[in-house]
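Shown here is one chain on its own, the form predicted alone, set out as structure tokens.
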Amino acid sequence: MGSCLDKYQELLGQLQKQADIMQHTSLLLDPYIQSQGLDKDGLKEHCRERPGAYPSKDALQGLGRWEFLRTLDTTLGHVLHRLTALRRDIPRAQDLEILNRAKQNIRGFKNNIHCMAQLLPGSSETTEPTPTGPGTSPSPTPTSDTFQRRLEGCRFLHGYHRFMHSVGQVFREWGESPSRSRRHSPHQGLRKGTSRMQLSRKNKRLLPRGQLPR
């Protein structure tokens, strides 16, 4: 636990670095593909993000800062829920450790999102988030078939890493001041009373960059 960074540039830099880390497929997708046997017989070719499962880069770039942070926070909340559901298909302890580490990274990132929200103009007027529209909730396709369920998990993770890559690009477009925003909406915020936590140092280290399936 720790207090929020109160300097905009430092916090923005930390969010950018965290997004860079979380886009690496070596964090989740690559180990999942291997553990589920999806790296054989061309199965990896079917491991692609479902269109509309996550917000696109263009959609994220079209949001004001408040809307962007709110959408990011909500989407990552859905990701955490899905990661918990994936546990049933991950029997090995070492793979569960990878999954749990990724969840810790996401929680640290989400808390830094809330810290950033406090630095934006109008932070005292935060409200409860409204339900997100289509394309912001990576919900799974219900299926009882084990193979199809694993394939859906692979597609979900593929989309997650792509989404985090887009998030990092959007953060890099933010200006030097929290007040510089093309479409700032001060009345849309994040949940009140959310604890503030920065990503622990042990989870800040960079991991080898992975490659998305082609």
Given for the second form:
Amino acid sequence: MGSCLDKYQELLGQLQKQADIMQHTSLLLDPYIQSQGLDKDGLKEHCRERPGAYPSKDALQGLGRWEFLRTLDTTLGHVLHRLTALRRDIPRAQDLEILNRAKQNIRGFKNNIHCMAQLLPGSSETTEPTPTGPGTSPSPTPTSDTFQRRLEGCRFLHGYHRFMHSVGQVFREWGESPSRSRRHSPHQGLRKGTSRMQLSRKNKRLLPRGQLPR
Amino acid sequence: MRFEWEVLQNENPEPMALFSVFQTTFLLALLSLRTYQSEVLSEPLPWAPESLKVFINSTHQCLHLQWSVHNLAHHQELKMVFQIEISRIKTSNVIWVENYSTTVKWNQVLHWSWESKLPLECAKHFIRMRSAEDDAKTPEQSFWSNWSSWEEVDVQNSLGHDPLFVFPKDKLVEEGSNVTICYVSRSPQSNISCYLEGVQMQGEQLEPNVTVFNLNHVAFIRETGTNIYCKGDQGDSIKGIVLFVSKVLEEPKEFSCETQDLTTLNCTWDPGSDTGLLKQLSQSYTLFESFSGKKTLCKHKSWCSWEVAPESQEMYNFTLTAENYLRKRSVHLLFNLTHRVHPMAPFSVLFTDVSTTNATMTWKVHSTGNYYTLLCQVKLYGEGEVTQHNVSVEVDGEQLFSGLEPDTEYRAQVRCANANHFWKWSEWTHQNFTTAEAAPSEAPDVWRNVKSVQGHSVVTLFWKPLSKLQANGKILFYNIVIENLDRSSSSKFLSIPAPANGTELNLDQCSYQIHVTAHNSVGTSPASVIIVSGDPGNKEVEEERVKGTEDGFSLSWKPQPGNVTGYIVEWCDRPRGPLCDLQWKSVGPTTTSTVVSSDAFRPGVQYNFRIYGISTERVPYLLEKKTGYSQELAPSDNPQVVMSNLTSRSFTLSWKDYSIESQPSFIQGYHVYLKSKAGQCHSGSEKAVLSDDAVCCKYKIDNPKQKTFVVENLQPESFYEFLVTPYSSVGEGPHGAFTKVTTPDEYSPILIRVILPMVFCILLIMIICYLKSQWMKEKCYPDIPDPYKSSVLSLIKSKENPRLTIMNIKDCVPDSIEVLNKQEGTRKSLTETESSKPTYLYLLPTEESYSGPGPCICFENFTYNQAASDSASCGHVPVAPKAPPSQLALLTSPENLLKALEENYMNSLGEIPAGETSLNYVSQLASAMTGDKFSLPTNPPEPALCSEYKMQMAIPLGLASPPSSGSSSLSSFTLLDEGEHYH
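Moving from the form predicted alone to the form predicted together with the partner chain:
Below: every chain and molecule of the assembly, starting with the one above.
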């Protein structure tokens, strides 16, 4: 991992912009729909985020900063995992290129999340980036039924863009009112592990069971 | 051998059902008969199929049957036939019957597969079989065993509890295939709709909860497959399948193998369409050589390498096989290796001994064996030409090029092929070379322009750059030698560096011979000689008009009777520009016509051509002049017209400044348009309708040099509009704004001619009168004689009579002044009083008023001496002039007079009542104007003390004649006594 920006506002601005970019469906969802032939009436309406697949905006806003970053990092780890699995349904090279580019963006975003976590007060004890290994997925395990897998992939990508939109809004709230919420205060981390553990437990209640990291 | 005989109940249900019933009945009857025969004629067969098992492969929609035959002896082999029946939905609905023949061994497990067109999940299937000994000689007399029991295949039981299923999942078919699809609904009451790529499909109900759809000739849509999906009317649940439709695998085309080095064969082909899908890789290719028995899997879709056998195998028989999941295709190729040699491109192409016209090219070829001869083809490109040579080569090649142009770049290329068995040419190998320079071969084309400036000739020499073929190298400079023909010893030398194409020479009036040569690094060109004669000899030549075309001007001239060495046509490419860009064209002595063309020629521009003949002495002389347009255009502007001589009946138009030479076409004349309210056209004009439908009279002037026109026959006090526009063969000028004019009335000029001279004469008379006023005054109003200068004095003096003396005005002491007040019209002065009676001012003390010495009052005669009024040192008695101002004006300025009067009056006689006062002074002396009446008095009164008679006051003109009555308004001045008055 490269060196991190040590300027909080600058890093926060980067995260906001990245999230704003990644929320655009033209980056992933639209090419996927087109390549899979899902751009037909009667199919498009079934390409909606499965409820509970991703943390809702309210759930993200209710998280403390530290827990928010952890949730974000873990969720994006699962997204990377799913995108890798999605490759099997994308035969064309240009579509694969789009997929790979999106994965690189997510990896860069995760790095910035890690850097932001280091800037949060009290982060010295847990500055390691959240493991991005296999874990619970934001959507059901892909089936062997190509059609169902296709729809699931579409729903997964739809949820992903919505999720990044919510993430961008949360980051924007960070920038607009740094001390509006205790949970979003950068000084919250000063309470160190105890506080973090409490938030982690609360976070588990906020997130759908089996969908978000513990 | 297996045959397909499948009956779907959903295809034409009524006739099919009837046919099925009939068929089943027939078969049952036949089977019953055979069974009866078997039972009757013999014992049941001991080799009945046993342990029948059915396996399902849903992916391939296949049923795999497995059974065995018991009771076979050890090592016994028996040729048997197994009849297999497959029913759908119910056992009586037989959809497939097949006899499967095979040799059965002891303890052998037999297999048989059947692929269903209807997905197995769509309906139950039942299978049973029986066997018979396969007697090829009398097959009709075979005796069947008993049927096995029906084996039921029901995949629906294992589907789960989803409300809806669609089958088959992820089926892979070729484009153009027929596919059967079905859905299985757990709730038969729901309304299910199915779609293929968004388009609803119409199905047929197979069972209450099963509907099938037959897709015929399915098409390829995309690599990711065709989406087929079903959903209920609630729309909450959607299930579907992806049908992978592959393009049909094509046979490889243009399969060919060749070698470049006899060690490797390169085989190529056209693979056709790619059949790759999400579920299927692209087709693969394998290359098999039958003589060697070798096989290789090609890594590329369109070519493959094959190592040539070291044992010098000459013949090769290749089979190229294309294969994908669904199909195989193969092509074959048999050839002799030596007939498939495609040599590599030659290399080490070099040029040696490159001179001005020759060069030698050498090259090498790759070795393809000692016994091969190559045929090489050499092409040489240069100066737009191509030459080709064929050379037989074994190792090295060589080709001599001759007849080349000096200083020219050539491009040579060479390729080779097997000379014995031509297969293909190698790739070309290119190389460029440039021949050496040579001296310029041609003299530069020289022309001159001569101007005489202040007794000198300014000669501008022009020359055209030599063409590449003529220059034979890069021209470095031009040498100019100027020889004075009149003084042969005098010559001048100039060197002009390239790329100059001209120079200017100042020469005197002598004749000169000018030599121009071009030089490159190798040598000198032949000289171009031109004579500049001291006598320009420019004779006047009539200019002719020529008509140009898009291709240029076709010029011709009369052949000259004398000897000429050639002709030169001269013109300017840009005649309107400051630099005319002189051009010339030289033609031979036998040519008397040419076409002059230039990219610079523009429509609407007049070009002038001069044709010179070149004498044998190389002296050019002007022969003809031509002028013309490459394309004439309509005049673009109208002349600036000046109107003059406007009368009530005519006016004159002139446009002297209009230049016909700078027009875009030859001006042939002018049209004068005249608009009038009357609309009548007189002789010499014709009616014309303008573009705005206005009607006017048109006068035509045929002479372009006539630039004046008198418009006549006009009406006085009428409004006219006129326009002058030029016309040429292609049209006339623009109909722009008309100029407006109104004719004057008929009498004004006459009146002006009369009145003006009269006014002039009057003024002249007045001026003369003014200038002769002194004379007139002397004639009409002579000066009052000065008594002191009177001749009388001299007479008196001469008589020495002391008593007779002229009264000095100083001795005159007036005692009173009679002031007459007169009301006269509305005119009132500041001194106007109410009383009309004369007022007497007693200047001398009287009994009543005298109380002491009074002020001296003197009277000043302004008429007599105006300057005296200003210099008078004593008080003045103001006098309001009785005479009209006009009369007074002749004598003095009224303003000064009035002012002086008023001021003095107010200062001296402030007590005098206001009112118009008329003071009339009557001279005590004689008045020249009054004749006898105002003759010099013989008894002059004695002057009073302190009174002064200075001058005489103005005398009204009315007094010039005797008063008509005694009641005159004249005032009497009492100068001596109260009773003594002069009237």
